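Here we start with a single chain on its own, the form predicted on its own, put down as structure tokens.
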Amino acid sequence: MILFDPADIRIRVLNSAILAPSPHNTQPWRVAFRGEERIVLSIDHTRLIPGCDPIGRQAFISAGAFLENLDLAAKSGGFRADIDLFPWGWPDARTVAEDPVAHVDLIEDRRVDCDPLFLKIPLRHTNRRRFEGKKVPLEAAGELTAAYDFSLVPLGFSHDDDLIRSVADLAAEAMEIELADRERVRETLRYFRFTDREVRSSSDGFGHAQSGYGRLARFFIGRFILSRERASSSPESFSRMAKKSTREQVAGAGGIGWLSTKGDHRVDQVRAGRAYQRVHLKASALGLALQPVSQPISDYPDMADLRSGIHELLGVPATHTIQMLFRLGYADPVPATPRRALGEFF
């Protein structure tokens, strides 16, 4: 068992950090001390899904993620977070490496203010359930944009209706994809979470409470409606339920985000990690329901003539990289998903 000293300020700031989103709730971080400042961020390799996240782009944008829940928090207790990605030089783009993704080193430095979406860390959550169709208006977009530095990951936004149908088209024929391949099936099943029993035995992955359901529809569903074990012995009818989830959650979206970057490099990823977490956390200060819709913009073979139509139909050159696509709208909040005691990211 790891001894943590509660008057340690690295303690304090990663409760929050590890409150980050994730692929499938993977919390791929470890974490160690250097000294008595220094943080060592590096990914966690049990914890990536190759067959959904093959070069481990969302892995880095998690990390990203992370770091700035990590630098939101430094300064809520009077600390600066010096970062410094990729300390031992710029790794390849298409493979994850031991190499660590940041070394953080936490400086007393009481002029630094405290920025109030610290306050939102424990309240964001990802939220899978139906919205209310209700539109989001531009000066919310608006309100997003200037929520982080936008110049290196520019934030894009539409509530046209056609629009959204389209995204919503193109989500499900996406998650049909995803989902016809026997490594991408096993990734999902391995951390969706069927019943309440379930996720009171796991401290990662995601289930039917984050999709909205109250605990007598989890049970009836988990029962008898999409167990665990017909999920796995017939993939295809789990496929064609997932798809129409994601069509109707997609189309009944008050309005569709993407954040992209010029590049693909790992610091892209990193700064587009930061970049989300901002926007979802100034989301949650707006009222604003939001959820990534991730399978359109994945990375596999399989996938990349319909994450050309994704570009094609946001603007997006090609030459670019939607680095994360969501859906945003009004709905009523859901469960957070589990969390690994801090302990285990060591």
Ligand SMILES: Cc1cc2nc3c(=O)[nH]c(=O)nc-3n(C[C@H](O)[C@H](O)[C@H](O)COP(=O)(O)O)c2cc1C
Given for the second form:
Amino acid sequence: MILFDPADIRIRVLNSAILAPSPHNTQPWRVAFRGEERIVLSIDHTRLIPGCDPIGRQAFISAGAFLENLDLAAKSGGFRADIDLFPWGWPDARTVAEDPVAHVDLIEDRRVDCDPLFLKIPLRHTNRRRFEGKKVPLEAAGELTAAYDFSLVPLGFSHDDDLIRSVADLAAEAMEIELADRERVRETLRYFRFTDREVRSSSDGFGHAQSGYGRLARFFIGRFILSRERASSSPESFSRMAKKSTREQVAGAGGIGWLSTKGDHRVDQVRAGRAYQRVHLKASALGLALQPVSQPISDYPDMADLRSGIHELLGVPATHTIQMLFRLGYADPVPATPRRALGEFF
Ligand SMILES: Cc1cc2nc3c(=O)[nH]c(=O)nc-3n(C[C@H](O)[C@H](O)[C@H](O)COP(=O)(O)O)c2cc1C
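Alternate state requested, the form predicted together with the named molecule (shown: the form predicted on its own):
Next comes the full complex, this chain leading.
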């Protein structure tokens, strides 16, 4: 067991950093301490999902969200986080190297101000409930845009009914494509928690509670409608259910948002992750529910046609990359997903 000094600022900031979002709640972060003040962040290769995320783009987005939380926590403690991205040099954009993603030095600095978004870190949760169907006003989208440095990672938004319906159709089709591949199904089943018992015995993944189902409903669904046995023995029925719920989730959104970048280098992905985290924290502050919809923008070849379709629909040039696509709306909150103990990240 690793013994930590709770007064060490690095421990305090890491406890906030690991509350960041990650694909399937894989938590693909590895950290090390160097000297008195440095944190080294790398990608944990054992937690990549190469079927669903073949070039590791989502893992680097998640590393960006981790760094954003870390930065907010440092400021709240009166420290400046000097973040040096890819200190060993420019990494390849399609393979995941062992090189660190960042060196972070924490320097005490009285001039830093606490950012109010820090307070939202423990309250930000991915919400898979059915949303109320009320439109998200354009002013709210404006506030999301103002929550981060917009210049390199523009935010797109629409609450047009026809567009939402078209995204719902594409997202449902994309879910079917995602689950038509054995490896991708295997990865999803590895991180999906079918019952409360599975939730209690794991410290990663996500389950029905994040879709807003109460205890009794979770018991019946996990036992009779969507059990691990059924999903494993009949991936087709798992896929059918996932497709149906994806269509309903997206069609009931009060708006669709997306973050894109001009390039798709690792630094773009990390930047997009930081932007996404600030957008989600701001959405939480505004009382907005948010859920990413990643299947239509996935990088595996089976999705190429559909990905072009979503670019066309949203008016994003084919030369740019949509890093995050998400639905926004109004819904009751959902419980937090679990995290591994801090020592397991070292
Ligand atoms: C890059 C990325 C892609 C994601 N894609 C999806 C998605 O397609 N559907 C979804 O419901 N959640 C998606 N999520 C949300 C994760 O499942 C969620 O962050 C994780 O389960 C942890 O839960 P939390 O966000 O409530 O802390 C994504 C998150 C990230 C960072």
